[in-house]
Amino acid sequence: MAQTPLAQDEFRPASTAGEARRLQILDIAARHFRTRGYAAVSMRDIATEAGMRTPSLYYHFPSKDDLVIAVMDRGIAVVRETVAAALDALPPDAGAKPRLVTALRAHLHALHSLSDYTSANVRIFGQLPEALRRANLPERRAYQAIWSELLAPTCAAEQSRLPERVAIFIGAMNATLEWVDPARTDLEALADHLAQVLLDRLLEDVGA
């Protein structure tokens, strides 16, 4: 049975008038970035979109490049965010395949149901210009020091493939955005088959 969606102001503080303009600001930015690309987007569309002059819109962003950073970076956080709260309720005991395969369910759920902005960071990432991609980066080693702990175990007598194992493993998970409709998809199935496919071979050398 696939999860119902979360709605994206669960994972937002109570806001002032301002704040709350500019969040539906980004609501809207995020969702023409997953849906249409990143150059196809302009300031006046999401400004009509949103019921405002397009000079009113550079008040809360003074570019698109300020704009398409601030839906990048929350597109990772939110990810980052449901995954680290996902671990944590975890026992403190708990071995290296259940938090692998906890953090894998997380990581979908947030990907598929949470909100635009998880979607519109994997599908324009590649789209940006060098200068927009590292001014992401910051986040992404964030969420990659998750996974890097997470996976240090099954690296144990080579740890320099880490990196690329967490980048394998990142990339197969997003990478369900191009084929999955989680309206007819059971994510906790899929997040299982991932698993088995991704983590079982690898879990063995370390007898979890």
The other form holds:
Protein chains: 2
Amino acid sequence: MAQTPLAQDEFRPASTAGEARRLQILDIAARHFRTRGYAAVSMRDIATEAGMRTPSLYYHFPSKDDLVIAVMDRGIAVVRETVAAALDALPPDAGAKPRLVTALRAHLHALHSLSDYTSANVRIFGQLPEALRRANLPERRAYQAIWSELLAPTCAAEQSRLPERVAIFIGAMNATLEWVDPARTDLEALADHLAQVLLDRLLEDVGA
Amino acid sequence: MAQTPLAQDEFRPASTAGEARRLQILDIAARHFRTRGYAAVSMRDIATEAGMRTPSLYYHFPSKDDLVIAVMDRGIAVVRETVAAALDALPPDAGAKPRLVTALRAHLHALHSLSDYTSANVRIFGQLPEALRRANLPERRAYQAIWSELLAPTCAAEQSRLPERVAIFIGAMNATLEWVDPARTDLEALADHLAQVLLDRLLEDVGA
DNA sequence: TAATTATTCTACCTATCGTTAGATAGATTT
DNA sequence: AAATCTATCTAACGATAGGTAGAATAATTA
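For comparison with the form predicted alone, provide the form predicted in complex with the DNA.
Time for the whole complex; same chain goes first.
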């Protein structure tokens, strides 16, 4: 009992060999969930790709539920930290619009090219049984808080519309997962286009 | 061989008793797929709710694939016809913006309160194996064509961006499925809010 | 070296999945 | 009345799912 198990920092990766194995399994699971959905991915699939037999997986994660929850929570943590870091890098006097554009870019980056966790989260959230969805809600609310602050200046008149507006923005960004081919799309251009649609006026009042 | 089997009109519902049964099964399937996802709904679930044993289902649909494809295609057909009808009801000289707002309202209506088919389609499309997704693509493209026409005036400068803009709009509308509680949300207000975000300028250039 | 812990293994369980075979009852047609 | 068609049934198949028991190996510590 010599070793004091120091409180694990969520994002200091792989301090021990066991931790590295756990992260490797999570990586594999996230990639499979992202591309094939929740129910279609079996514990056998994940174990095989990790080079082990199925029951060995249960040494690292006590159930499929625990495994998927770990992927889901990490998915939100990744995008939240990515966006927060990008905002922190801005000059402190940056206005509402550059802050929004910066956050939008960071979100798309986390979603499309940083890892499989955030995309897996967005893809399979709606497929999960309600108990698993509820487990991910605290993380999600913490992330929404960032966007509430960012979008508050666009809702000056009616703050009651703010939660709905947050949902519209996050929904529109996440929807790009459904149709963007990450290999063939310029993410910078996509971010600019989304910012234009969401923040600028699209139509001069030509017609009636 | 007396009866000439006249070509079935896709949308004349329930001319025969057999057709009615088939539509009832489709209704049940759509509702279950919408709320619980594709893989989580078994043929047994659908059969039980239809008041029959599982194999009897196979008299009406030769496989789960056929059943889900029927639901998916009908889902797009419903929203396409709803939007087309709403646009046809406008005066012929209506401008781009009222046409967009009208289409947006009709789309949200089909998605949230008209039936379970369109919402089922949006919910489970990403969960389907690729072959089933491909089967639904012709319907989807036909629907996208409507929005291409609607959005072309907003893309006058760069028509090359039009397909991406269509995807952004449809994606933003469909994303409301993830967070809107249809019982407690005023769809009219939601449509206005979405139109405001997507079509009007949100920010005066206050900041940098 | 001996004891202990960490990790993976083989073998198997029960439940559920989509689907098929083949019989049957009622309705319709010849 | 005989034959056929419609719609459902009972019974079961092979495949695969998540998960467990308990032995065996590899690494670490006493």
